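Take a look at this single chain in structure tokens; it is the form predicted alone.
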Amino acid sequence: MNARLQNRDRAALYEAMSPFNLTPLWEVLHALVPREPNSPCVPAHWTYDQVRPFLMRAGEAITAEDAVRRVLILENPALRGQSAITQSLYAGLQLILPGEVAPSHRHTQSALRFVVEGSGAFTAVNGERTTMYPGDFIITPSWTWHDHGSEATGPVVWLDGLDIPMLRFFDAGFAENGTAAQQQVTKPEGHSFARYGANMLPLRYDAPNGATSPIFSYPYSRSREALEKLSRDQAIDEFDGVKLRYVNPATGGSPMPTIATFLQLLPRGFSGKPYRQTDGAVFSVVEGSGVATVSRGEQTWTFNVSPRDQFVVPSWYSLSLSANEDCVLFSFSDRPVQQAMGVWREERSM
């Protein structure tokens, strides 16, 4: 046949059929399946310094009862206007000022809680209630009810991760706001890690939170302690460093069922091996200096970073990196997701 007149056929076919919604595959076929992953996400990286002076000011512009939560959102450059940091995550940076209240709500997401800076504020999750200090990673599970507080005398900020585009895409999203601004505190501090935290469990567990970890709260000091004697005791690993991943003790899958968090040293003088995975990553610095080198094909982003920045690296783009001094990070991903679904894929250049 003709190639003028294939073309004239098609596109009269294509304008015939439209009306009734349909569409040929055959156009988008390569975009729907590709070859390897093409996220439409960029890497980034937010300098703490640059950021922490729009958070003072958002401090004095409105309060965080009138906000309920305020958090300047960290958007993938991207993917403006849609509220995430990588296609299935959305990621922020979250101010508390002494003497407010955060109020109470629920929602269907589940929501991470990593604090950058300032100690004594505290958040509170069905009625037990933790102290936040730098490097804690805290968990709110879904639809639980959750407040924060603070009793600091200066700011205390805290790295929010949640599954929102996620929960979005599947349309499950619930919200529902406390009748009063703080719920009651019915345990003591620390209940849940002496309950659950000692590799032990109660003799006969009821998983109060489902699939979520039922320890909702991971001291820093205990996670910086175990990676400080596997440097030492371990040989280090050419790509990560030592990373180890946060776990619910109760299954020892992720402590969240959407979300995987991990925590990570790098010895001073550490040169990475480059890497890949196909779940893109949040990364927050909890101590030190460093680079991370980003790269997917020809282009490549070099970060230097210090502590309290915040960085992405999207899925299938490789990353190395390496360290000026002893360097900490967290970081967190939807890799149980992927897992699940059995399709997370990880490529290490050797």
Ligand code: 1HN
Contents of the next structure:
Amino acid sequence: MNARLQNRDRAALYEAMSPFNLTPLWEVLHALVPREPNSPCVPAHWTYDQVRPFLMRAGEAITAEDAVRRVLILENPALRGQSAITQSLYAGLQLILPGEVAPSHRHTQSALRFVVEGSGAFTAVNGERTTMYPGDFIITPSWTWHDHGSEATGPVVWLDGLDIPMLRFFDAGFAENGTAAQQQVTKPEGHSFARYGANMLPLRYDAPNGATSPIFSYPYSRSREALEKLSRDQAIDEFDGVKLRYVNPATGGSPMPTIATFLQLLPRGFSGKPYRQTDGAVFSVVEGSGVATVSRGEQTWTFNVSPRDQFVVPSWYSLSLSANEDCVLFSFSDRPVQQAMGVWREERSM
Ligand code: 1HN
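Okay, that was the form predicted alone. Show me the form predicted together with this ligand next.
After this comes the whole thing, all chains and molecules, with the earlier chain placed first.
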């Protein structure tokens, strides 16, 4: 049979089977099982100078109470309309103004907060409030009641990271509103940190948040101090500078089952080598300025980053980081899920 006839026969076959919801694998196999990751996401950078005026305008346009959560979503430019910064993760910048309340609710999506600007807002989880300070990493475990408030004198802004696209993928999302705007405070501030955060655990550990860390807040001061000391005491990693991962102290695993979080220090003058990993990552710049160079094939993105900027590096795009002055970066990704599946990879050899 000649090729044209063969193609015509095949096209007729596909058309005949289509009404029965059948389609031939051999036409899509290469796309289903790519030789290597081929993310539809693109690298992107949100400078705080660009974003802040829109946040403040949002502050005039709607109250936290009316909005429920007053957030500007950081959408991947290649995934507009999907409320996603990568295929698996959601990110947004949330604003709360003095005296406001973001009402109590709970959902199966896990959330992290990374404080970007301002002090004196608080979040309440499981009857315990945590006051927010810049650089603090705070967790809202899956299915826990949470509300936010502010006793600050100015605006407070934090980065929200949630596993929303993952739960959407699994069709496993549940949500419920609280009966009161703010939950009852039943524990003094710092209770969980004393109970679980002093490199010690209660004798009969109760895993109050299931697979999620029992610590709600990982204060910046402590993490920063550790990085500072390590940057003086140990060899600087050629790719990462000094990078630590946050842990669930009861398991040694990631603080949330779906999201890993990291803090790293790039010492002044650091010029990192390029590496790539299968977990796309969202970065928040805490201190200092630097350059993030992201590339894939022939294409390169150069982000000159400053404090309070956010940027995203998709899966398997290579990243190299350099710093003009001591630079601190927070980041998060879906690595624990990939590791549970045994598929996480990295390449640090270039
Ligand atoms: C949410 O509950 C918060 O509690 C922030 O602050 C962002 C995005 C989608 C769905 C729920 C919060 C959210 C969210």
